[in-house]
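Next up: just one chain, as structure tokens, the form predicted alone.
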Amino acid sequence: MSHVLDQAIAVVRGDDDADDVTVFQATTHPAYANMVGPFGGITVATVVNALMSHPDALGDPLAVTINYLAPIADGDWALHAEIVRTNRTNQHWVFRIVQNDQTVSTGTAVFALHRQTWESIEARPPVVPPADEVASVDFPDFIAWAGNYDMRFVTGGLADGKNDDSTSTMWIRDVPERPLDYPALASMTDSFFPRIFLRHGTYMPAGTITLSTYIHATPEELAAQGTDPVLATARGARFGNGHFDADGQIWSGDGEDAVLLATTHQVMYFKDPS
């Protein structure tokens, strides 16, 4: 039996139509159900699952950004995504989520060829004990896309209550164990809580409104990973009028020879408790 990643994230692709706009066909998963419709990480997931499978697609995804609208209900749904430029080294695309003919996300997308060049990483991973010394979290059954992922918090855990940074820093991986590839990468993009859940100590009403990931793994870093468990970490920036923003780095560890995989940016709305 195909990982469940794998099943939540399959498409099915029809025809372009008359204006080259290739829809592909997704149905949500009940184990990556999330308080209000599906978790937003697999919807990005699904998106370049699809777009990597296009046969006109070059290279491998380098960005995403998905623009929530409204949630998507239970059920099968459509992607409409058109190849809107391609370059020697990058192509741009756009997109729409659309379920009972209503248009629920949109979007754009970059794909890109890893070319040979200078490189140097200035971000640096946290300072983090290693995965088996950090123990594992559950998270509530409503928030059921969690149970994917085996995370374990460095700092910033729900259980650690009301706290004046929102930083959170964790180690994940997939449930059942899966080589790391760009959808589950992607997906993992999303796997941080809302950050005012960490200021407040509590849950309350939040949501993302738009999610930017950038990739920056090649195949090749992706190959090495494997199983292992890559380390994330968030914080956020500014909180109020009812939004706040979160930046995110996924590592493939920590130490000199870590490797940043993956940046996120989003923004989310909240209200205040009642």
The other form holds:
2 protein chains.
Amino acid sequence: MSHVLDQAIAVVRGDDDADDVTVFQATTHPAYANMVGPFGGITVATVVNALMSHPDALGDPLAVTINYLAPIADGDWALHAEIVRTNRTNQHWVFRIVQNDQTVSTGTAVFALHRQTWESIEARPPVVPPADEVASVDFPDFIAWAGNYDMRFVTGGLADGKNDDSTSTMWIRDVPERPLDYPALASMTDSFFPRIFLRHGTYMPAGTITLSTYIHATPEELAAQGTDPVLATARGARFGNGHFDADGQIWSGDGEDAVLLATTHQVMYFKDPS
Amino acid sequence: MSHVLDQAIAVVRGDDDADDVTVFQATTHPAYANMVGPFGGITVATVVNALMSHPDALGDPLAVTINYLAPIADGDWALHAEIVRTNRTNQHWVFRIVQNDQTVSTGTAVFALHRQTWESIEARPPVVPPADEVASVDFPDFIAWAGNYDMRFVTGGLADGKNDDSTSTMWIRDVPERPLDYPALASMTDSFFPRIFLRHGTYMPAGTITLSTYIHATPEELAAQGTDPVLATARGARFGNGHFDADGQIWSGDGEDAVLLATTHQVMYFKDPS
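To complete the pair, please output the form predicted in complex with a further copy of the same chain; the form predicted alone was given just before.
Now the complete complex, all chains and molecules, led by this one.
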């Protein structure tokens, strides 16, 4: 039996059409259901998995932007993906997710080769206790997808109540344990609950409108991570007029030799509690 | 004579084609030339200007992602834009920039209505001296576009030489003075020189691959800004393997009542100096 993440991100590739668009067939998985439609992270992970499986893909995923136009209903959906241009060291994709003849997501992706250059990880990870000294959190049943993650909040868990600082920092890994790869990492970049929950200390109507994830990790860094939990942190900058943003980072761990695996940015809508 | 920014972002709208794609005709402006092709900010500003001019546009620009596939050559180019879905309070666009039958940029945009809700500007602006106490910087002639901005670096100007911290913070406004609006603000979100320059204290081959800008400003906040300079700050998180990222914020000013007008994120490529 394959891992539940692999079941959820599985795609079947169709033929390219006359316009060089490849169609991949996917199906929602009940284990990654969210309050309205599937967990956005699993949708991104499925897109990344599909594009990586294309024989013409160049290198590894570097950036993915996805826009959520409408909820995906339970059942089958189709990813329409097109390589618009392949340069010497990077490659540009556009894609749409179509269900029942409606486009429910749009997006773009950049793949790239890793070239050896000067390097510096300028950002620093949060200072935290080890994962095994932090308690794992249970989410309510109506957030099904969270059951596939072990999340240990160092700060900014929902149990902390209302907070003037929207920062959440957590250790997170797949349940059951699974070696980290690009789809799993992409999924985790959308695993932060909406920052507005933390500011109000309660669940509220909210959802992602657009998400841009930048993947810094090399294949070697992912292999070195194995099944160890990653250290994830996110914070909002401005809330108001029905929207807010959030920026996040995913680190290989804490300490001096920690590697910044991914950075992520999104805009969400929200409604005031009635 | 109209302002040079308005000349540069001017578009002529064609008819919608059978697939509901609207084509806008634009032309590069020599005043916004960069080292290779036009300044990316002016391209984003032109896209924002075009989409805003569409009679079916809903509300104001909230988010724009643009991918730079290839340089735009001097001359005419065409924006192919499509409204994929209009929801009750937001609207999703996809677009391509086409020149000589080649797609040179792809992207997506979200427009939205501003709804009155709970609000909080959680981020804080940098602590800086007033703009008139900071010296304006001249850029070399081969960076033509910079001549259309008054930039006053509080920290992280290129004249500072090599720096372990890639943060640049500057006061910036259009030259000549021009009241701030969405296109002008969008342009400024790409006005930070590549962070790798600051780490090495020198110009290097580098260019934006993908840019996502989130516009928080309301029309009233833009009107209140008028021609006052905005406070812009940006920093990179990780450099290496031929790429780096940068995150930026644009503030109405400094101090307690400063408003966060926009946040911006990008991935650039770079080559080591030979």
